[in-house]
Every structure is written in structure tokens, then in C-alpha cells.
Amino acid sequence: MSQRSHFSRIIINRLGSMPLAITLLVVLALASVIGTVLQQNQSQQDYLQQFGPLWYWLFRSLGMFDMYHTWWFLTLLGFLMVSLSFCLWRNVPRILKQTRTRKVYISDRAFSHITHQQSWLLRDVSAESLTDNIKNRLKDWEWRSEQRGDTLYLRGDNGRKHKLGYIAVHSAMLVILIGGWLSVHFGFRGDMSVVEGTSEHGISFTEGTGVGHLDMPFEVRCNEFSIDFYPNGMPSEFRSNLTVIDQGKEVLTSDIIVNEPLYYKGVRIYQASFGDGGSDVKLKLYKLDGSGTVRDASTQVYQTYKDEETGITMEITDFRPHNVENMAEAGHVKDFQDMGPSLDFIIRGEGLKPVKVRSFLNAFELNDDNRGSIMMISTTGDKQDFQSVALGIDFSDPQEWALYNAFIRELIQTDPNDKSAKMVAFKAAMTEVFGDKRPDNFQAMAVRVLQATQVLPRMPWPFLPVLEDYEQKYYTGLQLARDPGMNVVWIGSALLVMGLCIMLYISHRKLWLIVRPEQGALRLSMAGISNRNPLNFNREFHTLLSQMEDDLRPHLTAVPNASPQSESK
């Protein structure tokens, strides 16, 4: 039993040692720095593109992409919790005992080594009145006395409970770690997308290198999603009106905005994002064979439209009612303007290279000058690679489309070697479309049509899809989180602040008074020490000396016997 007890004490001492705790804290701090610099729980494809195959697989094998849930991080966390627990178990009883018990007696040798000290030889005064006077002057000090023979020893303490700060700090760290452990094991944070007028009950979240799913014990319905925009088209505020449905009953309805979540059954529901929820869109398919044929197409976002006549498909990927772009030239002050609604889709067909296209509802205007319709095309399928293509004519004006096709037909009938044939063909097209009454902006229209004749014939598709109309439908992006350790962490943080304040701003000051008879008089000796802030205590001690000398002056029989250390200060 004695060997087992000895072995247990060794284990406890090692686990509760300061070197082990400091080592664990340093390792956890370094790991936390890595976890802060390296964004956690991102797309695996993004990690692969960012680091390349070699570093990607190395970081993945170490769990660096979801570091706070890895076995090694939780093991370090557990060891630190055990180390702090044993440290408290070993030291708290000793500290409390030292706080409760104070040794009054001090040897002459120990007394002589104290820096701050002074002594007086007094007559016509009793030890009781002398000590009572000192105690009255230092009422906020705690005093104890001990009589040894004809010598009276007094000890005064101020701030003797400062060591409770050490207990509070170590306990706070343990409480914070327990709160983090509770959050990791019993908490969750996931995303939920709810289309207006529908309800959802499941969340998705990154789990290691995959995606996890979790069903909530209640449903969330989005009654309405609203968004406000600045004049330039940038969103200023978006909010969701949500109803929580528990076991088929509507139990709570409330609006949420960013940083103002909804709280229900320990779960906080945050407004995180928004996007298109499957809006109804209408397109015009402008046939590019010179016939001027225009067909209507209706579909929804996230669906694929197939043109039965040509077999071409359009996979609708996104719709945006606002497209804010900087219209200022390089080196000039930024000028953000809204280009209006746009539709993103991937167009595919036999013999065609799939490309991503962004079609705009409105024509592009710069400085109140109509530059005609534009289209953005990405051959890689990445939005970052969009390239603007000026189509020339304004497709929102049916007359320009009619003028373009009339011009193409007239050009076919002219002699290509005749330099004036293009002008003659354009005048004939103007007469065909407008007759003798030309519009006021026919010159700008002519420039756009001439530009279109250089662009549209080179398009690889049999028709040109252009957004015509839409009926917006949003989804609200919610983030649901349960953090059972959050309140525990707050308690630990408050305890940590309190403990640090005690440690940093409360100093333990001690005074010893020795009263002994000498040559028919009384010798009063006083010494004091402090565990921190020596300069402040030096001033305090000398102030106390001055006050006591004023009180003791009528009883002094000789010049005070001051220590060299005290005089030098």
C-alpha cells in the first residue's frame, strides 16, 4: 500500500507540475494560432487549389482543416484540464491553510534581514496603550499578538487573501477549458437555407473532410424575406420573418437581422446570408439566322431549360436583381453603379463548348450614354473569369432588333465591292422599319446596329438568350448554433478577470511589532515587507514612520535607532 501510495503521489506531482502545464499551454497556443491563420471548415476543393496536392494531403492527414475536433487537440485539452485539476488539488488546501494561519513570532535574525525597519526607546508608556494606539491608526489591518516571556510580538496583515487570486486564475482556466470541452462534444453549428413560404428542419455542417447533417427537433419557416438597398444597389440590411414550428404547432414568430438572433430551446438562429430561392425568369431567344424570329422561354433558377427546336440546354445557376460595379476609370475615384438584374446560366449543345453566361435585363449605360446590351462570358465556368462582350444593339428596344435584321437582309442583296452599299442598305433598312419618320436617337441607334453586325454573326449559338422579365423569390441563409459551454466560458472569463485583478492590484503587506523592556524603558521595533510593488510600499512605510514618530515624540528617550537600509531610502 505504501509503494502504491508513493507511486500515486509521484504521478499526481508530475501531472500537477508547472512545467507540464506551461508546455501544454504553449502547444495549445501554437495549435490555436495555426487554426486561426488556416481557415477552418472550408471547401476541400478550395484547400486543394490553395495548397496543392502535397500540402493538402499532409494537412488533411493531420486534421488541420477541422483542427479543434481532432483527437490530438482534444487529448491536449484533456491533459491540460487534468494538470490544472491536480495542481488545484495539491495547492488549494495549502494556500487556504496559509491564509487562515499566520505565524506571529519572528526571530531576531529574520527581523534583522527585513529592509524596512525602525526602532524607538520609549518611557512612561505601557505596552498595552502603545499597541492600542498603533492598532487604532491601522484599523484596516488584521492583527494578532503573542507573548513570549517579557516580549510582546504583534503581526499585522493587509491584503493577506491575495493568494486567492492564484486560486481564482487557475480555477478560471479550468472552467474555461471545461466550457470549451462541452461546446466541442455537445454543441453544433450548421447552415440552413429556407425559401420564402417554405420550412426546413435540417442543418448541414463541415465534418472533418466531409459534410454532416443533423435534424433539429423543430422546423423553421420563412414567412417573408426583405432586403433594403442603398441608392447604388448595394444591400444595406436584410431581415427574415421566421416562425418556429414544434410538433406541428407554431410556437414563436419573430424577425431576425444580422447580429440579432432568435433563441429557442438552447439554439440560436442567426441571419447569415441570402440568395435566390428559385425565382421565375423569362427569356427572349433571338434567332441569329437573319429571320428576326424571337421565341419566349420560361424557367426557374436552379433548373435546366431545353430548347426543343435546337436541342440546346441552359442550366440556370443564379439570378441577381442588382449588379453593383465600379464604373470609374483606372486612377479615378470609385463610382459604383447598379447594372440591374442579371441571370447566370451554362449553355450547352452538340458541337458547342460549354460556357457560363451572364445575361442582363437592361442595356449598359455609361454617363447617360446607351452603349447597348452586354453579355458576360466565362469559358472556364468560373465567375472570376467573366469577360464582357458588347452586343451592340439594345435588346430591350424591339425596334433595334427589327432594324438589325432589316439591315442584314439589305446587306445580303448589295454588292460587297461597292463602298457605298452599306450606307444604302442601312437607309433602306431605316425606311423599312420607321418609314419617313425617323426616331430622335437614330444616329446612336445606327452606331449600335453597325457594331452588332460585327459581333452577333460570330456568336457560336443559333440563338441569343436575353433576360426579359423575372419574379424574384429569395431564400434566407440561417446559421443554427448550440453552445452549451458558452455560459461556462463566460463564468470562467469573469473569474479570470477577478483573479487577475486580485493578483495584480492587491499586495500582501506585513508588519511586525516587537515590544520588550530595556533599561527601565520599552524598546519598540517595527519592520514591514510587501510581496509586490516595493516602491509604493516604501512610501507607505515611511509615511507610517513619520506619523508614529509624531505620536511617540513625548515618550522618546533617545534618537531613534534606524536601520541603514531605511535611512538610504
The other form holds:
Amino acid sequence: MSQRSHFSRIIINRLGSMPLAITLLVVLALASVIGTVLQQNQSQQDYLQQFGPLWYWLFRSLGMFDMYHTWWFLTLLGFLMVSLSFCLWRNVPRILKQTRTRKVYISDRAFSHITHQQSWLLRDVSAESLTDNIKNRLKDWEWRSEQRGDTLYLRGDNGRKHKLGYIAVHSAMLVILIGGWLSVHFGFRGDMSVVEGTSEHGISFTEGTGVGHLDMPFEVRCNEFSIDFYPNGMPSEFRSNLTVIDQGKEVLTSDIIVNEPLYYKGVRIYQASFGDGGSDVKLKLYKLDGSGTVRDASTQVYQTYKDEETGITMEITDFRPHNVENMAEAGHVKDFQDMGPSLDFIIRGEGLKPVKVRSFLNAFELNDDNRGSIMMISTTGDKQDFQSVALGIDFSDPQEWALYNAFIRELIQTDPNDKSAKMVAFKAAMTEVFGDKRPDNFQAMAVRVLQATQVLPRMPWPFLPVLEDYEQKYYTGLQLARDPGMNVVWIGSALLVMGLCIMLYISHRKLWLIVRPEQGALRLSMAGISNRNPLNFNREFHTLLSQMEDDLRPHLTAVPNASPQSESK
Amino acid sequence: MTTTIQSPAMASLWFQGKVALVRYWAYLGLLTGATGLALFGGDGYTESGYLPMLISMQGVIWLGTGAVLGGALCVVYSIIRPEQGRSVLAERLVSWGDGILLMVVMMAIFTLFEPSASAVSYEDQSNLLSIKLIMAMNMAFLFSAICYILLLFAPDSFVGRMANITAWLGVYIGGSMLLLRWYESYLFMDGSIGHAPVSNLYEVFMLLFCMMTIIYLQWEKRYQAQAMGAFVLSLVAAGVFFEIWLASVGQADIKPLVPALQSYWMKIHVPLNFVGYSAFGVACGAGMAYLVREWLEVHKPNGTMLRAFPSLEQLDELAYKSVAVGFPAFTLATILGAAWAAEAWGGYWSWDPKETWALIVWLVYAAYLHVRVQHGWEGRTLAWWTVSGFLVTVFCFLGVNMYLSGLHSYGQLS
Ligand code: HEM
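Next, report the structure of the form predicted together with ligand HEM; the form predicted alone has already been given.
Entire complex below, previous chain first.
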């Protein structure tokens, strides 16, 4: 054997060897952990903030933010493929040869090494009838016999498929990996956001640390997006009505929901997400200087509104038509209520701390009791830090705003030390706003207005922005994918499961019988072996032995003289 | 039970030979009918429509036809080929079908005792009968665990029988309770949120207890491995305490399904996954028993406790058998999960944390199978492997939900 072929033999043996298989599987498992602990495909800014520049740089250069597509992870998978190929290369020919030849002859030495065995010395019986007897007992076994000199060898096999299981499982893994490779190389998968009433034709996807784009050969128009809710406010269904437009022609209109995608020209279109598509919103800006002036502001979600008078800007970030909350206290029976539409914006201005605000269109009601409008304010800009502020009056009722302002004006003119002054001022304000026709709920109104005097003057802004009206528009988040490797993966998967079942549930059991003349009688020796499931085989072998002994009893010459070794070692 | 004692001939007729085969095919037909109903019955499949469909006239027709066809096919076949007498597989599996049927009957009886619809509401689910049954199930499992542990110190056939009976009791109460919970999910919001009880951590935990116990009980029945029960049922008992904690933090309510979960895949994918998890749990129990026995052999070679343990080979073999049950099931479950993902998310594999951890678990047990074939590795290594493998498994079905976020985050504690 030449040096080179010797060397390559070693390589092949190593690459297809069991220790390598174990190492590879464990290393792959460990490597996979990394990507689950480190969140993948987030924005680079988030990573930079999270890890600081040094770690960020290190992680980034190792591709940790898109780990499963890095060269080293793919190399690992490639190595698995190579290793699988070599272990098949090494073992398949051997297995096929073994199945083809199935040697019947067994040397006495090899025979004596088999754990389960027994032997009998028998009279008045022919070798044929002995072998027929066992063949009858074990009908579904495959038998072969061979005569060597005066000795008859008989070999029985059951569960020879077992080895095919090995081939099936390991080639299935190869097939699956190849399918995955096909998916990655010849397929695509990306997101497309389509605002209601508009159409799009490009998808985007993360590519390493950047974003890739791809144009589809058709356009998708979103006619409508709708959400159904359960009574507790959880969404029960997301539905998009889509029209596919190919070369200017509307070819297909259909609804899609989660779990039920649309299929067009080899591309599947999935309902993946949704969001605000730039709804038109109207706010009212209530001036807090006591003048009672109210101005209108119209804008759209994702726009920044600038108030010319004060220079204050509002960056509108989100609109939500429903805000269902559990109003019950912790531990009490749940009570879900819809607080109605809300608008999120970030308000900024000279000398002002930028804060995130959520303004509600409706007043807050608890147990049918109007508690006035509320607003959520987060000074950190984080949604988790929202704190609700009860504004006192119900801004959806213009008269309450008028009453509040009248009250403030009256209050300024009274003596702050006079206890009854507030009462007098309020009465005057009531007369100013309502004349002598007081509304029925004026007492509740009075409570709210009084509360407002505690809150509104402390607001940092010159005016209070409150959501007034909206025209909602969603965008639907679609995912478009083409996957030419998918069917290959399914074929591999089917093969894998079948192979596993064969491999794990079918054991290859072998029996050898040797019939040899001895002192004018016949010595029958039997040995059995199973490549797995020793407990069952032990039991099976014992059952077989006792059955054989029943059959052979008339011919038995003496107690079996070979020491029974049928306990498993 | 009584039939086996009084007339073994009757019982063996019922569980063996042709009768078993025909019944087996009838069950298969029933299953096919149920699948057919899900796929083609009515106006197509909706998660909240399936149970009413099953118990409607339409369901009776589909399932009944399936069962009759399956049984009839088998009868015809055995007339044509009379020599094809018995099937070991059928004889093994019919008793499973019987067990499930018994659970369904129990569930039907339970529904009679369910408080009226006006006494329960989505907001206040404390009146549901299943809450009381869960309590009973917990008690049964805890009692069984105590008996099994007791058995280690005082081998006694009565205690052994109590342990076994309460374990079965827990399984049957648990199984029928889960079915009842499915029924109960239709009591709210005009049935619009009805779904199979495999949608959140709380529910699948109870599935896990039942499956782990069933698998262990099979080993006990076939291999008299009673000492292993102390370890497996202790794991179940630990789970019971966790489940009680989950309920105390308000995770026990029946909640509507988010859109992504409204698919028949859920009913296939989740239970199959838990066959895998439970089998790995039982393997861990066997592994722990192995390690304890090994310790006892060195430190207390003459103790009574040692006699209660199965042999090391047997424990090793049982651990392997459990993995051999769990690994193909887990493989299939992962593949079906990929098929579901392909339908719901647009790709069969997204490297989402749950998927990735499923892969990790799978790799760990694939490595275990290889280690086992590899010569020269001791039983102890394998025992440790099953124990630590189960830790990885627990992280996969628990830790990922609690600590990592991703597409599977509806499993998250809220
Ligand atoms: C990647 C996934 C793999 C899976 C799911 C897998 C699965 C299996 C299973 C289930 C067994 C049977 C163990 C038993 O007898 O109980 C097995 C055996 C074996 N595997 Fe793998 N394997 C994988 C990778 C590999 C690799 C990469 C190699 C080679 C480097 C390999 C080499 C072998 C060998 C040599 C056997 C022994 C066959 C025998 O003698 O019975 N396997 N494998």
C-alpha cells in the first residue's frame, strides 16, 4: 500500500468515525446555543448600546449578530455533511456485502463467544427433522444451511432491515442538509409592507449586518386589512385582502390570514405582521394660559407636526384604535374594557424635556363613572415607563373646558385666603358657561374641574395636545418566500423518521445451529445474538429454549452437558 | 380489571388475536375519520369549530364510518388471508385505544357535573370542574411519588400496589381532565375561543405529567422496574409544584388562541413534542436510578435499598428504551413543527430560539445514541448523559419560554 493511499484511508476512517460523529453533534449543539442567547438580527445601534464598542466590534467581526449564516457555522454544517458522506462511504459497502453474503459457516471459536447458547445430545433423530423443527418454530425468520463434512450449519436471521435503517437515517440527514442548502441558495424570503390602498413589489431582508432588497416579478396591492378581536381584546384574526397585479393586469384577488398563505408563480405570500400605515389624525391643542383658546392640528402617523406659534414639535409614532385593559385590581375577577383609540407621540421643544405621550380620544370611565380624560406620559421615552396622568376634565366635552377656564379666571380674582371663595368662583363660572340652565351632572363636573386645577397648571407645555379625530389606515406586513429546497427537506425528513423507526425498533437477531455427530448420537448446539435490546432477547431466547426442550425431550440422552451460558454477561 | 381476574380466557380473546386486530383497525379508522373531518368536514377547519364538529351528527358519521370501514376492511382481509392471524403491534396498541376511550367516557361523565354556563364566565373561571380535577390529579401524583419513595426504604407489595394504582389514577384523571378542559373552553364567549388544551405552558405541563407517568408505567409493567418510579414520579411531583405555582400567578386560565396557533398542526405538533420530552424525562429517571444504585453498591453494599433496585444493565437499557421512544417522536414533532412553520411563517426553519433549542436537544440525544454504540464508554457516562440531556430538554420547553424571546413567544409567561 502506498503512503498516500494509506494516509487517505486514515482520513476516511477518521472522518466517518464514531468519536468524530459524537464530537460534531456536541459542537454543533454548543454553537447553536450562542445564537439563542445573543438575539439575532437586531438593529446595529441596539447592539452597540448593549455591548459597548469593544464587544460590539468583536461580536460583529465574528458575525455573532447573524450567526447561523456566518462562514464558520456553515463550515460546521459542511463538515457534518462531509462526515456523513464518509461514514456512509465506509459503511454502506460493508453492510451491503454482509447482507448479500450472510456467511452460514461459523468457527467453533466464534460460536463459543456468543453469549446465549445451549447444546443437547440427541438420539434417534435426523439432522433434517431437527432443522425443520426450528424452522417451524420461527416461521418469519430467514434460514440458510450449509453442510461441511459431517457437520450441518444452519443460520437464521430476523430483522435484517436494521442495517438499512442505518443507511436511511444517515443519508436522510445528508438529503435534509442538501435541501437546506438549496433553500438558501436558490430561494428567497423577505418582508413587504403594503399600506391599505397602495401596492408594492419589493421585499427586504437582513443580510449580515445590512439589509438586502429584491424585486418581485409582480405587484401586491393591499385592498384592506382588518383585525378581529376577542372580547378580552386579544386579536383573534388578522386578515388582508390582496390583489396580485402582474404586468399591469389584476390577476388574482384573495384574502389571506395567518396559517393560510396565498400562492402565486412559485412565491408564497404570508400574513406576517401589521401596523399603522400613516393614519390621518386630528389633535386639538388646548392652550393652558387660561385664555381657553383651542387650535386644531392635523397630521399623520410617522409625521412630525410643528406648531408655528410655540415652536414645539410632535413626532407621531403610533396610532391604536383599541386599548383593551384589565381594569380589575390584581387578584380580582378580570374586567376587560376598551379605552378607545390612542395616539403616541414624542413632544419636544426648546427648554423642554422630550417625553413620550399617549393621548386618548375618550375620557376614562370606571364603573360607568366618567373620571375625565387621561394621558400616559413616559419621561424616559420607553413604553414600559408610561405613567397615567388623570387630567381631570373630559376634553371631549367642550363645555367642561369652557367651565375650567371660566373657573380659573374667576379664581384669580378672589382672595386666596377666603375659604368660601372657591365655591363662589365656581358658581360664577357655572353661570358664565351655562346661564341658569345647569346640567344634571354638574356636581361630577365640579369634581373633575377641581381636579383639573390641580393638574393642568403643572403641565410643562404651553398647550395640551389631545387626540380629537382620526381616519385609520393600516399597513399589512407580508412575508414573501420561494423555497425550492423545501420538498427535498420533506423527502429527507420522511426518510429520517422511517429510518429511525427501523433502526431503533427492529433488532437484528441471529441464530446459529450446529448439528454434528458425536458418540453415535447427534449434538445440537444453538447460539443466538441480537444487536440491541438484550433484555427482550434474553427473554425470547429463554422461551425458545424451553420450547425446544419440550420438542426434543423424547430424544434427549442426558442432561445438557455444555454449561448453559444463557444469562447475558 | 375484574375480567382479567375472573375469566382470563375472555380477556385474552378481547386483547389478542383476530378480535384485537379488528379493534385495532377500527381505532385506526376512527383516527382517519377524525383527520378527514378536520381536513374536509364542514366549511373547512377552524380551531374553535372542531370539538362541536366532532360531537355533532356529522362527526358521528365521519368517525363512525371510519371505525366501521377500518374494522370491516380487517374482517374482509382476514377472511381472504386467514393465515394472517395476529399482529403483535395491534395487540400492543389496542389497549392504548381502550385507555383513551375510557378517558373520553370519563370526560363525558364529568361534563354532567359541570356548573351551568351562567355560573362560569371567562373573567371568573374558578368554578370550572377541571380546577377540582387538577387538584385531584396533583394529589394522586404526589401520593404516588411518596409511595414510590417509600418503596425504596421499605419494599412492600401493598405500598407498591398503592403507588401503581395512584399513578394510574393520576393519569386517568389528568387525561380526562384535559379533555374536559377542551370542552370547557367552549363555555365562554359563545364558543368562539374553543381550542384543544395544548396551547400554553400550564396545559402542556399536565400533558407532560400524564405522558411521563404512562411511559414509566409501561416499563414497570414489562420490566418490574419499580425503584425507578421513585425517580420518575419525583420529577413529576416537582412538575406538580411548578404547575401549582403557575396557577398561583394567574397562568391557569383558559385563554383565546392568538392567530398563529389557530391551526390543526397545534394538536399534532405539541402532543408529539411532549411524547419526546416525557420520554427524555423517564430516561433521566432511569439515569438517576442508575447513578444512585452505583453509589449504593459502593457505599451501602449490604443495604436493603439496593435490593429494591433493578440491575445496572436493566436501568441502562431502560434509559435507552426511553430515548428510543422519545427520539423518533421528537424528530417527527420537530419535522411537523417545521411543516407548520412553512405554512404559517413562510419558512420551515428560522433559527428562532425555540427551534434552535429543539435542534440542540435533538443533537444531544443523537449524540447519546452514538455514544451508546461506541465501545468503551461506561454506563455511568451514559447515565449522566441522560440526566444532563433532560436538563437541556427542560430548558428547551421551559427556559426558552421564560428567558428568550422569538417567534414562539406566545408560550411566554405574561
Ligand atoms: C446528524 C445526525 C445524525 C443522526 C440523527 C444519526 C443517527 C444515528 C442513530 C439513531 C444511530 C443508531 C444508534 C443505535 O444503534 O442506537 C446511529 C449510528 C451510527 N452513526 Fe449516526 N447519526 C448522525 C450523524 C452521524 C455522523 C456524522 C456519523 C459519522 C461521522 C455517524 C456515524 C454513525 C455510525 C458509524 C453509527 C453506528 C451504526 C451501527 O453500527 O449500528 N452518524 N446514527
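The term rigid core refers to the maximal set of C-alpha atoms that superpose within 1.5 Å between the two forms. Keep in mind the model is a prediction, meaning the values are calculated, not measured. Numbering follows the first chain given and starts at 1.
Annotation: Cα of residue 448 displaced by less than 2 Å between these two forms, core superposition. A movement of the C-alpha atom of residue 239 falling short of 2 angstroms is seen between these two forms when the two forms are aligned on their rigid core. With the core held fixed, the Cα of residue 216 is displaced between these two forms by 2 Å or more.
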